[in-house]
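Presented below, as structure tokens, is a lone chain in the form predicted alone.
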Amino acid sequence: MSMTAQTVWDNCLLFIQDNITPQAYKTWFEPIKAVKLTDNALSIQVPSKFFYEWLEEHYVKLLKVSLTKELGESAKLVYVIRMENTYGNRQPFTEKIPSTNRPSTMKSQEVDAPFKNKNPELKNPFIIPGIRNLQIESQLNPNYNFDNFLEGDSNRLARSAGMAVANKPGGTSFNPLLIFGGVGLGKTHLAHAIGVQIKDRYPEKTVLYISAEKFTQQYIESVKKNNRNDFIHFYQVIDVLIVDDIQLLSGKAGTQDVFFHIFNHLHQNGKQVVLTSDKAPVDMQDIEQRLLSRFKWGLSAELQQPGFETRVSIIKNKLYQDGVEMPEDIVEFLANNIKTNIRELEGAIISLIAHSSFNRKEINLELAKRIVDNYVKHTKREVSIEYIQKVVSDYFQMDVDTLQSKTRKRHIVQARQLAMFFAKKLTKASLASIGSQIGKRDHATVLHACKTVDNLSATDKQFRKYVEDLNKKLTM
């Protein structure tokens, strides 16, 4: 290993380390090796492919920062991949990372990783409008295709209708196709899956992955730079438009206008739409009605919490792409014990490979119990306004309709701001949908309302109780 690599390593590494958390960097820096610095182009070892995903979606601005600085705006940076097997005491291995940014002549293990976002920001598409063959980049992972989404009982409609979709889009009676259900279940994935196989199928199409939020900001920033129309003509001349959590629409009335027109558009256009929420079209709340009702046109498939025998195969595949091999009990172990989120279930995964790779200790049975109490516990997850409702209205014994009542009466008033206050908190909902969902309130109430707890939890010691009690119960 030349010196001068690990020279330069070692200069990133304290760049690094003042820009992170101490925890950050004893997991993912202190493992890396350097090997060599060829060209300008420093070579480093990392333990295993998905630690080599997680640098790529986590840190690469850090890294482009702390490498540039060392070797100036021509750094480039490879990553040597050398696995080691988890279980037993067998060698270490190489896993083959195909890559198109290196000719085919490359070593295997090897992966350039020239210094570019994985999901790039969508460039500002209508500064030159009418130009039908726009080069609009996708926005697309293809990393979330329909061969890692493995099918079961609790996707089956949803994957077939999605396959159907890819195949034939905007050619079936599915347009919309509306792909909802709870958090961490796969909507984004299929909805990813989609729009690849489209690109793969018909590379001529073009297709966009937008999340809404991404969608109501550009519609915000063209009304300010008053090209409102360039922001609808861009998104009419899409052939197959897939936006991602449709529900965080809720309350922004221009945004659902705007998209109300646009979707119009590209429907009677027989172009594919594909929308994704985590509530059905019944259950979503300050959509306007005609928008709702075009939503319902297509098809809405449901994503369940997968079964035992599906999340095995999750996790069996997930093992594989890794390249590690892991007991069968503790497989059924996993399985038995994340149920609800597919999400946490790969997290925990990658957390007990993590840990049995950084500490050179084999996975075993122990291991993979304190991983998933520890991380089970700690993944936060998102509630429901309805639900906050409940345990608020339950904490201080009355029904909910008496929380969202008009009565002024000082202990009800109170419940009724705590369930504002927590609303915010904890969920993604804007501040007119929590105002409309608790008492059909406006925004400015529920702004009231989160002042009102602030102050009084710094100067109430029963207050504060209310909203530590509450806390523990919503959050537990």
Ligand code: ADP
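Residue numbers count along the first chain shown, from 1. So that the term is clear: the rigid core is the largest set of C-alpha atoms that superpose within 1.5 Å between two forms. Everything numeric here is computed off the predicted structure, so don't read it as measured data. First, how it differs from the form predicted together with the ligand.
- Relative to the superposed rigid core, Ile220 undergoes a CA displacement smaller than 2 Å between these two forms.
- Residue displacement note: Val391 has its CA displaced by at least 2 Å between these two forms (rigid core superposed).
- After superposing the rigid core, the C-alpha of Gly72 moves by 2 Å or more between these two forms.
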The other form holds:
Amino acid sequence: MSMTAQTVWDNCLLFIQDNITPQAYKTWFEPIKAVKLTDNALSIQVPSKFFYEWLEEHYVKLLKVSLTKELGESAKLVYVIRMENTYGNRQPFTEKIPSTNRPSTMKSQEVDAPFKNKNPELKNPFIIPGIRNLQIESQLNPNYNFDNFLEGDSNRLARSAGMAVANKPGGTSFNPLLIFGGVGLGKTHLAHAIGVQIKDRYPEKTVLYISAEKFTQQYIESVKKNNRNDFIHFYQVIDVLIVDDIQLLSGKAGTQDVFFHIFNHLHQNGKQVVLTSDKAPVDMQDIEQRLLSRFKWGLSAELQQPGFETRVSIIKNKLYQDGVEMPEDIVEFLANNIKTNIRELEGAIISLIAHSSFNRKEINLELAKRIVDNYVKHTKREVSIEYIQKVVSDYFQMDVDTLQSKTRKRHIVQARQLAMFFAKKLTKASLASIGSQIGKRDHATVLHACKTVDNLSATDKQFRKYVEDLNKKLTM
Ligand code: ADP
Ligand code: MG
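The form predicted together with the ligand is what I need now, so please give it after the form predicted alone.
Whole complex next, starting from this chain.
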């Protein structure tokens, strides 16, 4: 029996069918047509370039084994990519065509499959090869959502603008929504949360999260591969485009240009754009003016450093999610010492938990201090007057309001004097400023308090113990 492309392929299919799930077989092998057999090379026609890439990535071994069985060790497989109708008159991909004799009438290209299990050259990670319509994988991280993005004064505007956008993408004046702020303050988290919520409410919308860095790489690749138009087209069909860290576009004129066009297209078509940046638009450098002005069309919302209360709730929420308990004073110690970066705060919590569980030691202040020092090594820890009052009032089991009150009760007066004493000792604040922060007293009161504490600790043993305990708590 003479071998034809069809018979060889049919035999391969029998083997393949035995080795994969029916679903995979139906999806990836039924649509293939055997088109040509010359010597030991079988040509198969696949519906798209993505299809080809998928086969190469997932089934190359199977194809090789089955084909070798049929045609011997020197078997070769040639893919013919038949462009789908939906691609209309668009230029076919050209990047992988070896300089062979391609029939010019056929909109197809032949690709030698070298059976090298290398990554296909241009892998668009966002495309799940589908035979009919291409789906775009959102690249969203469901762990970053609104539920676990805790609200505080520092993020209220950005968070609620994000919510508004998520509830009505493209339908608010926040387009683009630009979220900006320092490192580790939640830009990426919030950007994902918006996307996740949109996907939740509008599953049919195409949402894409991408870092500006990856966007740039893809763009450069597309220029190399001569398919810049495909790149642009890909981005133009998206309903909600989220680009993280756009400050990274600075100095990259080509990428900025292409982004400008994509942006305009999306914006004109009522699609939502969400951007993040570590700088406010005015401070962005080497970004074209026309792009900067686009960024300002919608709303720029800043994520600021969270206040003490917000830091405490972020820590507690994190501990709760991890199912870990931690004494209150340690939570406050962490919140008080790591202020400018939530990622570092989380990092410190994680190492604290790890240290204590590996070494079977309980989490105590001493361990917390060691770990915090690793995180804020170079900046000397400075305690705030706020924190001092908190520690002192906790120590005497009263609340801060009581400590600040006008009462003359002796133990409250003493607590207040101790707070003033430590504020003078441990901060650079002036007497006047200390006074005004601790119950609106004047500088003379603070001075008097410092002297009293000095005197009492020299004469009163019990009182000296208070000073020593508090000193430990505050400076350790
Ligand atoms: P950025 O992108 O601004 O550098 P991230 O979004 O990566 O910061 O945030 C750093 C870490 O802090 C993440 O783990 C994030 O979940 C957490 N985080 C930031 N803001 C909040 C918040 N408001 N509530 C809870 N976690 C937060
Ligand atoms: Mg980020």
